[in-house]
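Here you get one chain, nothing else, as structure tokens; it is the form predicted alone.
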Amino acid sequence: MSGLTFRLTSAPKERLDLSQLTPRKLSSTPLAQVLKLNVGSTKSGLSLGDVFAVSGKPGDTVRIESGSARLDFVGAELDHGTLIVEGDVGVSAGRNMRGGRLEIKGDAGNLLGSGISGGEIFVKGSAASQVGGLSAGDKFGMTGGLIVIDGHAGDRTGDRMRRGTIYIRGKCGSFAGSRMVGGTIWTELGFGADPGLLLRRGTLIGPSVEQMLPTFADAGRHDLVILRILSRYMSATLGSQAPKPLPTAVRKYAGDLATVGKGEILLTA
């Protein structure tokens, strides 16, 4: 596995924009120029060589050692290859990803996978608010791809999401799937308050909801083929790390009836 490795030489004193550290961008940039890339967020003009030691040769893999919550836009615009972070990352990791694989061994800040249309993001820890959501100026949030979070996810996960799948082994915060128009959010430990606010289409799956919006209607128990398809997809994609297959029968709540109401919350317990 060839590629460049970046190691922080000291804790960053300002937020760093690491959107340029992708396999494709680095493969076409001489190492001397890589070290001069401006990664700072202030007028001081902080260069990459000021905060990182670099080793290895350009390849399909980029590894960032010594993570920090001040490392922003990690994996932004990633379209092929693998980017691994051995620790925490800041805001907007995986922003506008189109392909490839982003692995985060720690926690992720707000807006993880904002605008992602393809590829896979794996987070070993937890993620803050607006996973797969949209940033200022975006029409939609996540429009494709897969996000897997081993810990918990914050509020407004999947805000205005259109396609793709978010799987959370822990709990999902409040207002999950707000303004969602498609796609799937699946949590193993349940949703916080008011999931599906202004949900137009799409599916939220979990064992429980802290507080159900009054604009969702109990549609009874159903045996849905789509759940078996989703379980097979996760098994094929995640292998031994895949979740247990979903039950064949679930209770369905249809909504949000305050809007077109073609979405659904499926309770598995």
The other form holds:
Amino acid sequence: MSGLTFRLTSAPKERLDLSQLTPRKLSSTPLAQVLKLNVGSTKSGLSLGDVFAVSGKPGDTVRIESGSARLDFVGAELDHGTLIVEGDVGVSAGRNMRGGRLEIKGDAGNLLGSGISGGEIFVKGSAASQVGGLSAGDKFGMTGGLIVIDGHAGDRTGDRMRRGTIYIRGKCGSFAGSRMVGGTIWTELGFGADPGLLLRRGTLIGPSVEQMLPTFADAGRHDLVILRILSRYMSATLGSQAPKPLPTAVRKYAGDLATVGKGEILLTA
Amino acid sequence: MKVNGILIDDTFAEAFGMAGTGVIITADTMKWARIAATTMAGFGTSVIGAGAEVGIDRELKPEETPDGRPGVRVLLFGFSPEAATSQLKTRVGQCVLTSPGSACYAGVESDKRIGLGQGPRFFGDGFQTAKRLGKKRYWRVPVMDGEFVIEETTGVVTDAVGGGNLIILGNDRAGLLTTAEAAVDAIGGVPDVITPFPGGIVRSGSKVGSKYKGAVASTNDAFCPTLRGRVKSELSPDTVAVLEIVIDGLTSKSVADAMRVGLKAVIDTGAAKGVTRVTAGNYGGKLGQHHYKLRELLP
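Mind pulling up the form predicted together with the partner chain next to the form predicted alone we just looked at?
Below is the entire complex, every chain and molecule, led by the chain shown above.
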């Protein structure tokens, strides 16, 4: 697992844009030029060499040994290889990812996996709001790939999500799957208030909902074959880290009937 | 040459290139997976008359299927991917969608894909929904016992082989049938092949053409024991019956393997049951691109 390793020499004094630090971009850039990359977000012209010590050789893996909530756009546009962050990251980690693997050992800021269309994101800690959501100018949020969060996820997870899977071992905040067009959000500890606001299509799975929108209809308990397939898919993708298979019978709420209404909230408890 | 008391002709089976595809059908129980698969494979004997040659490749344990339920793999062979697609659509729509508790998935993995759920999904009348997981897309069609789940596409291979065969001759009709059954059972253990005729066995081997206009094939008179004396017969005086096993496979190797185990089963036990000779059907080597020489398949 060869690759470059970056270590913060001091706590960043401004927000840093680390979208350049992907295996593909770094493999085609001489190290001297890498150190000159502008990563600052102010007029200071902060270069990568000003805040990071770099070691190793370009390869399929990039490692950021120290984390900070000021490290933004980590793994943005990642399309192959692995990017590992040993601590926290800021906003828009994994933005528009198309492939590869992003591992965040700490917490993630807002808009984790915004616009992601492929690849896998793993977060050891929790993620703030709009996981797999959309940024200004985007038509959709997440359109593919897999996001796994070991902790909790904030509000509006999967906002305008179209495809892909978000799995949260902890709890999911309010308005999960708002304006969602497709895809799957699965939480082990339940949803906050009003999940599926204007949900058109897509699936929200969890043991409970703090408050169900009145525009969701109770469709009864069902044994859904698709959930067996989903459990198999997670098992094949995550191996020993895969969640326990879903129960054979779940309670289905269909909605949001204020719009297309082909979505569903499936309660596992 | 004679092997174990059975004459093995120095000839070859001549087979043709076909398009091969397949599905995995699952259900709540193996019984219902088997029912759906058998129904789908029904009237799937000869591509000439039935449009496709269809059969059960094997039964699958729950851990081998996409949804963890018991399943059956069905293979379907047609003249072209387009012909296979059309047959797949109607057979799945009529026989699998309708079967209680069923689900249907790709049974062949190949870069070339054909539609599987693309037709049956419209049965959902707008209530159907899609779910993409990784690279696979599934349709969920509401039906009266829940949901019919069907994968959007399945793989198709264009270098599949149809028409591998063994022709078995004997002086005891019952013993011949028992031996042919044993050969079909043995072939059942070979992956990626089917024996599409009833019980895997054909009693009406055909020749190309007919005295009647419009009939593309007619009875293989040279192998009909009751015509001995009237036509230029291939049969010795003691032959009372002839049965044929036709084999289709996703690969040429699988067809050869199937013929090999079938031939072995006949040779192992056939003589005691009245089997006297094994030969194979061909057209002089001019029509089919795959030739399977019996002497090269001997155990």
